[in-house]
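Given next, in structure tokens, is a single chain: the form predicted alone.
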Amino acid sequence: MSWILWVLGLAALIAVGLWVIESRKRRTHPVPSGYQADQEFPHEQEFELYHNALSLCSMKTRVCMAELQIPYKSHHIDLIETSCYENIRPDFLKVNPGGTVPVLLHNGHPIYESHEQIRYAAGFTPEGISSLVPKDQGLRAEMEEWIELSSLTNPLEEPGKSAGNSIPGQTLPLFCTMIEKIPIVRIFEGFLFHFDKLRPFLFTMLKIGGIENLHRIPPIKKVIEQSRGYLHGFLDRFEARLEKDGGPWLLGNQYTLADVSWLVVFERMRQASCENVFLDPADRPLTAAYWDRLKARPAYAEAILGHSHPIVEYGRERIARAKAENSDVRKLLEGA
């Protein structure tokens, strides 16, 4: 018996040692936003993009690059929602020690944060391509305000600060359905190495509970209902702005970075099967028509549909089915 205890003790010691070694390789720390002139990574093309199919911020940068027709080398980085925690593995952490996507490289130099990436890319608009930045200083300032209103910054602490901070609440059902396809053992990697332990805890809870039981979890129910209220407020402002100039785009005739930023908010609504809640033509006719115009742009087909992911599509269809089959789910997700 003593030798068995000795072997078990040795195995535990080895396991702890391996965990310590791996944890050191996966250390993360915040990175400054914007262009980093003092850092340079190996690259093959002038522009390279590390991104994820589901990531709201990744979609924003892809749309911007597609609108500007700037070619780039694509590096898809999986998040646990789409397969695994590739974003916290050593290879990717060399490119972004913050462990987040997207990362845009220009000649090997990283640009962190999607709102900074689209501003940076707009400065390299190729000849013959329409600028995404207004020349008028007043419109440019307003564009910046709408970019900020769509940006994802700190949704847990400031959910009502922006539409970007509010939309994660509506994304929870999508996470819940997508995670059905992810083995739970992959989620556990997050408990070992992810910098935000809330994420693996949340995904484990969603996987165990399932979408049919979301209404029975008070904290999640509160987040979904609260975020819906915030989004209605932001979209009322959006409808009023479209009415002011009559479109076709948010700031009038010119399609700008503000439109790029808001496109992905609407796309998340489509993915989360809640377009009918927020983009009903009967409630917001100008915004609904605007969304149709966005979906008709070639950049939408290239940057969004061209990077569709089967798990995302499964999640969207699963939400729609759950709402149709379960009145409690429908009431929670639609507020009616």
Ligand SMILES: N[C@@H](CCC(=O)N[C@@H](CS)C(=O)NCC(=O)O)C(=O)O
Second form
Amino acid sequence: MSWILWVLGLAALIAVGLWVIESRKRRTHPVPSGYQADQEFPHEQEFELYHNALSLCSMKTRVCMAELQIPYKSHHIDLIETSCYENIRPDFLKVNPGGTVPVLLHNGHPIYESHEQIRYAAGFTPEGISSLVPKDQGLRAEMEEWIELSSLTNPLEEPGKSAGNSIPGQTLPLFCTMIEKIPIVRIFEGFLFHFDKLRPFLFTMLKIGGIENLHRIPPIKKVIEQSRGYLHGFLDRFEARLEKDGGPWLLGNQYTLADVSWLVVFERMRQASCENVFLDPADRPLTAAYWDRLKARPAYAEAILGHSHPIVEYGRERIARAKAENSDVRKLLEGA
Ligand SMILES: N[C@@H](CCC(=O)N[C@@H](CS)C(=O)NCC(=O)O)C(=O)O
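May I ask for the structure of the form predicted in complex with the named molecule now, the form predicted alone having been displayed?
Full complex below, order starting with the chain above.
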């Protein structure tokens, strides 16, 4: 009997030792935003992009690169939502010790934070391509405000600060349906190594609960309802701004980085099957028509549809089905 205890004790000791070694390799730390002149990584092309099909910020940088027609080498990095925590594996952590996507490399130098990446890329607009930055100083300042208003910074602490911080609340149902396809052992890797233990906890809860039971989980219900309220407020401002100059783009005639940044917020609404809640032509005719114009741009086809992921499409259709079949789901996700 005692030898069994010895063996178990030894096995536990080895497991803890291995976990400590692996944790060290996966240690993360915040990175400064913007272009890092003092860091250089191996690269093959002038521009390279580490990104994920679903990630809101990745979509933003892809759309910007497509608008500017700047070619780049693509490195798809999986997040747990699309398959596994590739973003916290040692190989990727070399490129971004913060463990998040997207990362844009220019001649091997990283640029962190998607809003910095689009500003940086706009500085390399090729000849013959329309600039995404207005010449007029007032419009430029306004563009910056709209970029900030769409940026994802700290959704948990300040969900009402920006549409980018509110939209994750509407993404929860999508995470919930996508995660149906992800084996639970993969989610558990996050408990061992992810820098934010809330994520594996949340995904486990979503997987066990399922879309049909979300309304029974009070904190999730609260986040979904609260974020819907915030987003309605931001979209009312958006509609008013479109009315002011009459479009076709947010700041008038010129398509700018503000449009690039907001496209992905609308795209997330499409992916999360809640376009009808926010972009109904009867409620916001200008924004609805604007969204149709965005979807007609070649950059949308290239950067969004061209990177569509089967698990996202599954999640989107699964939400639509759950809403059609279950009035509790519809009430939670549509508020009526
Ligand atoms: N503010 C950053 C946000 C980066 C970020 O949080 N990226 C998310 C995807 S949108 C991510 O990589 N999450 C992975 C994880 O937390 O496991 C940016 O705009 O680039």
